[in-house]
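Just the one chain here, the form predicted alone, laid out as structure tokens.
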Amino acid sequence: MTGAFFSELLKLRRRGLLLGGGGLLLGFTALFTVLGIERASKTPGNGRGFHVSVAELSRPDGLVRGISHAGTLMGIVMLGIFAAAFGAEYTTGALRNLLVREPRRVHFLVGKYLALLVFAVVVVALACVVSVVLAFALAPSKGIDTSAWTSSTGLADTWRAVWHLLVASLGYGTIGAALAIIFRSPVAALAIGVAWLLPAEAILSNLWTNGQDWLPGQLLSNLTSGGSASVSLTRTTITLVAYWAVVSIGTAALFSRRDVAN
């Protein structure tokens, strides 16, 4: 397991992955933060999309508005990173050679997964730092009062939002890893994952009254936003943990028993 962990960390240092996946995460976070602040107005209720009032951004949780809005897109990027890491070795045929060095398949899978979790934590943390720095830099030009951001309530709200975003991103990544192992292709995993989490779940949630209580993409979005009136954060967390356990056990069982060839 240790060998697989450090081997995967070395691969994650590749420039293409750092600039591609990591760059996208940082870019989305910066974009949503800038748009949220630049489109802030003195009067609430006007505008659409990223519109929010100056008064709302001056609240203790105003600092994390950009982070929360970028949550779904950041999750999709993380899904793609995990799918590429787990699926590329099928398409290149490298998986057979790796399993010669570490024949204990579950140990190999866990080590690889843990390395990607570490990578995800670092990248998401950097994205949150970028968002916070940009928010403090741009707020004065829009007349946003940032004093509440550094209060005890503001710091607690910021930590809570970052924690929720991090856990949700890992959830998206786990979905990407599972799909890559099931379909043995990073392209198929990304296509199916995006198609399900975005348009399919949007349609199902409109047709199914209780869809927000059970659909994984809806639950991950709800976690990013800190819960909602219809689905509590506690229920969201419990349901997602149950999904994670089922997906992890099922994927590990499939990987340990199935031939690695396409």
Given for the second form:
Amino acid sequence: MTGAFFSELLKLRRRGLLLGGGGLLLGFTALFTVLGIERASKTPGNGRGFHVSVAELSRPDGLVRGISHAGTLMGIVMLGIFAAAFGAEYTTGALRNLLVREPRRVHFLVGKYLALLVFAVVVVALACVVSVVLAFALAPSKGIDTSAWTSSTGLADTWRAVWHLLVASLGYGTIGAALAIIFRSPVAALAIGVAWLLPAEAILSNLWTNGQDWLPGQLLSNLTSGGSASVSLTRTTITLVAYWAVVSIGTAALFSRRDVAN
Amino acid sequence: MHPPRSLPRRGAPPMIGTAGATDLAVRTEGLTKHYGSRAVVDAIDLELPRGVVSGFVGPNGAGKTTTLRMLLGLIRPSDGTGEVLGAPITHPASYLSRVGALIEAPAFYPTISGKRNLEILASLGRHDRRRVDALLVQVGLQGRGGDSFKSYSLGMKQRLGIAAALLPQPELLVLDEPTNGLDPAGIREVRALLRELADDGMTVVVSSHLLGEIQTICDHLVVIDDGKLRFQGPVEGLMSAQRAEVIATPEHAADLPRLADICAAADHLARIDGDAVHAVAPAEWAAELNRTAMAAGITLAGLAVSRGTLEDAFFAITDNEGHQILAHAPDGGGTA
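For the form predicted in complex with the partner chain instead of the form predicted alone, what are the coordinates?
Time for the whole complex; same chain goes first.
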């Protein structure tokens, strides 16, 4: 497992991925943070999108508004990164080389997954740092009071938001990895993942009253926004962990049993 | 090196277990792979000796790569058993650390350098990453290790694949079409490398369509066709199974019919081709033909023996449809 972990880290240390995937994540976070602050108005917002007021941003949780808004898009990028990392093994044919060197397939899978988790944690943490720095830098120009951000409540809210964003990103990444293994293609995984998480779930949640309680994309979105009135954070977390366990076990079983014939 | 084994009649059960288990690098019994109702590999009983270069030959779709993939744990057999380096193929982790392999086209990450690709594999297999530079030199890629894999020519990709296969310092090296895309000089280098590795005690299994190449570098031969094992044994076993042709050229063309009659009288099938008579006969019979012709007043301007090539032998075993057509095989030292 350690071999798979370190070899995947070696693979992740390449300029294209760091500048592309990492840059995209940092860019989204920065964009949402800047837009959130620059479009803040003196009048109260409706609580949706970027229409937040200066008063709302001055609250303890105001610091992480940008991060929370970027959650879904960051998740989609993470889905793409995980899907590319797992799917490329099939499309390049490298998987047969890799499994000759590490025939214990579950070890290989877990090591690779853990390396990607480390990558995700580092990138999400960096994105959060960028967001926080930008928020503090831009807040005075809009008259936003930042004193609440550094209060104990503010720090707790910030930590919680970062944690939720991180867990949600890993959730999106896990979906990407599972789809890539099932379909043996990064493109198919990305296309199916995005189509399901965005339009398909949006339609389903309109048709199905309890859709927000069960649909994975809705639950992940709910996690990044810190829970909602209809679905508690605890229930969201428990459901997502159950999904993660089922997906992980099922994918590992498929990967370990399926022939590598390409 | 190889105990002579006689070719059984067509339809006779293949010979198994003629060599001691410890002398064998690979041994399978009834190894089978079905895709749906189609048997891609059909009850193959392999015996590949240790320390020699074994050639895997067969037409496209014969089942060569599927067999190699089963030996490498990439494909699960539908039936049968097998051992690689004394360990069961159901537990590839117990032997793959001692096996190096290049299966089909060399497959690496295209945007990563050749050297980094090898380092990734070395890290995965917990091999010494310091060997990477030496391996790049060994396969002639020194100075190009830092270039991305996608910028490599087919021959360079092949060389990188061979370097990757050599990473674990294997006891058993499995190479699928290793000279694909190499220029003549590169092919010669790979042949020399494989010979050197085998001479150092490594067991090498080479799959190839190039029969001339197999004939040049292999000691042992496996012929697979239509998923079935058609022959296994020493290369010279298959070659000697081919009937030789005695080619006699009379001084005067007018003697050709009489010379052909002499061959026929000795129960050897003969045909006149150009200025010579070709007789299917053992090589030793050439001297007798010379004496008989002289006694009949025919002076021979030329007398030669053609033993045929591995290609001739291969097509004697298989036809284009992949059916066995060798009706009777003379003694030769192999199983078919």
